[in-house]
Amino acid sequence: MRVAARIAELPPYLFARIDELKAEARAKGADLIELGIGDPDLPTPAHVVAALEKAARDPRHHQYPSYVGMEAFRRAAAAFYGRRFGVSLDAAREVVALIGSKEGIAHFPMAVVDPGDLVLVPDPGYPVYETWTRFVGGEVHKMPLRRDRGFLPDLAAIPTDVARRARVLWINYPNNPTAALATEAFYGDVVAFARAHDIIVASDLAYSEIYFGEPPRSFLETPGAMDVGIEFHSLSKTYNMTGWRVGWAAGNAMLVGALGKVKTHTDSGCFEAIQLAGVAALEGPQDVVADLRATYRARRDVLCGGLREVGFDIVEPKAAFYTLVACPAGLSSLDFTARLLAEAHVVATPATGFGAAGEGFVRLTLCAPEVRLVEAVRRMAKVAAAFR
């Protein structure tokens, strides 16, 4: 008996060792402050829950849903793009509902990547971009994201032969794990690069509504983007709905249609009651989102301000709910993660979990109450003191 080669060839799971260390610490009675997982700790808005309750009681929604999503949900997603980004979308042809954006991101390579095709992925970046490229037989070229470039890939540094072979370019801003933002000029360069080399652009926009200054742009706002791109969005972070698993993809009709065709052969769509809850989220009062941003801003100021004050070098987030902390001299990302866990009982994520170019940083989230962030800073100050 054996597993498929694609499973056997997966890289080692970096977080397995961290999970072991967490279990050991908890077994000793440690009070761990969990800042490693990007999962909102606040509840889903009450009116969204109420919409789910009402729809779930209606037997019309107990049967198979549409593969590509309810018309009401796709229209709500298209309307959101119109209001927020000024992007006009045909809900019938240019929007497809997803069982969370991760599902769509994973399935998209099945629609556009053939064995031997090359895909450009950010490093560090969301691991699913690379994993599913390899699952379908594609090859990966890593684009390093460097601090001195604002964590934007250097498209001009991509070798000509690589660009010529490239099939898909993945981008993700606001970015996980760096919390960086893309500029209008960068998106313009992406469109020009895609056109020059006949490349599909896949944009992951899951964090667009968590920001602390100028609202992030959609790639689809860029002139020409609809000709070359598709964008993945989610209700998970905006409305604290990570466990609900609902999102959408929007953009070029051919690309959206190809993804929809994959889904017809793969799943049976998202539960309609959850889609209608998504409609309530998108069309309902948006003060809940403004309040959420204010909460994360206050938490950011507590965590980042505190860590800077005790001597850490941090990358303060412009958006999303992550911050990168530079490792003290002589420590790798994994070493620093282990030290924080053992000595401060603070759970961080080594940025190398998102790619080799993440070396030198750990990622912390803002998904914890302020009082716990204050305590995390107090504990981490002792670690910082050891390196002064």
Ligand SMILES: Cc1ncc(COP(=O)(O)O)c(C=O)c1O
Given for the second form:
Amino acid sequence: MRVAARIAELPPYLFARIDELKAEARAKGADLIELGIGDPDLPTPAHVVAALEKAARDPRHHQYPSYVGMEAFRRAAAAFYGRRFGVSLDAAREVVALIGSKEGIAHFPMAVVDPGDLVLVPDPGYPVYETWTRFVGGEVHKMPLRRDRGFLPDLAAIPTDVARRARVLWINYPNNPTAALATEAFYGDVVAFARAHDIIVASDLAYSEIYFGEPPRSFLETPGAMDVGIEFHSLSKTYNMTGWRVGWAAGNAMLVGALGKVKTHTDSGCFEAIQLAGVAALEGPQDVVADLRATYRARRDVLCGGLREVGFDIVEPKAAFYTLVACPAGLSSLDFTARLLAEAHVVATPATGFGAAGEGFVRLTLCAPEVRLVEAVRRMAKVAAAFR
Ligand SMILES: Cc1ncc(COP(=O)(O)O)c(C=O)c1O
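Please supply the corresponding structure for the form predicted in complex with the named molecule (the preceding block corresponds to the form predicted alone).
To see the whole picture, the full complex is given below, headed by that same chain.
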């Protein structure tokens, strides 16, 4: 018996070492502050849960759902794009429901990447872009995201032979793990680059509603984007629904259709009661989202303000619920993570978990109550003091 080469060749799971350190600390009775995992700690709004309850009791929703999503759900997603971004979408041809955006991000390479094709992925970046490119036999070209460029990839630095072979370009703003935003000009450059080299743009917009200043744009707002692109969206972060597994992809009809075709051969859609809860989320009161933003903003001020005061170099998050902390001189991302865990009982994620270009940073999340963030700062101050 043996497993497939693609599984055997998967790089070792970096977080395994951190899990070991966490287990050791817990065994010694440590009170760990978990700022490693990007999973909202607050509950799904009550009206969304109520919509699920109602729909779950209705036997009409107990059978296989449509592969591509209920019309009501796709219409609600299209209406959201219209309201929020001024992007007009045909719900029937330009939107497909997903079992969480991760599902669509994973399956998209199956629809558009042939063996040997190159895919451009951000480094650091959400690991699924790379893993599934490799699963379908594609090759990956990493685009480093550097602090001095606002964590935007330098498209001009992509070698011409790479651009010529590339089939897909992944972008993700608001960005995980850097919490950076894209500019309108950058998106314009992306469209021009995609047109020049006949490249598909896959934009991951999972964090669009978690922001601290100007609302983030959708890539699809950019003139010409609908000709070259698809965007992945999710209810997970906007409505604290990570456990529900519901999202959608929208954009160019051929790309959306190709992804839908993969799905007809893969899964049988998302439970209709969950889709109807998603409609309730998108069409119900949006003060819950404003409140959530206010909560993250207060947490950001406590954590980032506090860490800066005690001497850490912080990358101020513009959106999403992450912040990068620069490693004190001489420490790698993994070393710094280990020290935070051992000396402050604070769980961070080394940014190298998202790619080699993340070296020099750890990522902390804002997914913990303010009182815990205050405590995290107090404990991390001691680590900072050791480097003064
Ligand atoms: C950048 C990014 N994209 C997509 C996802 C997937 O979200 P979901 O599958 O819950 O929609 C995540 C989850 O953490 C993420 O960080």
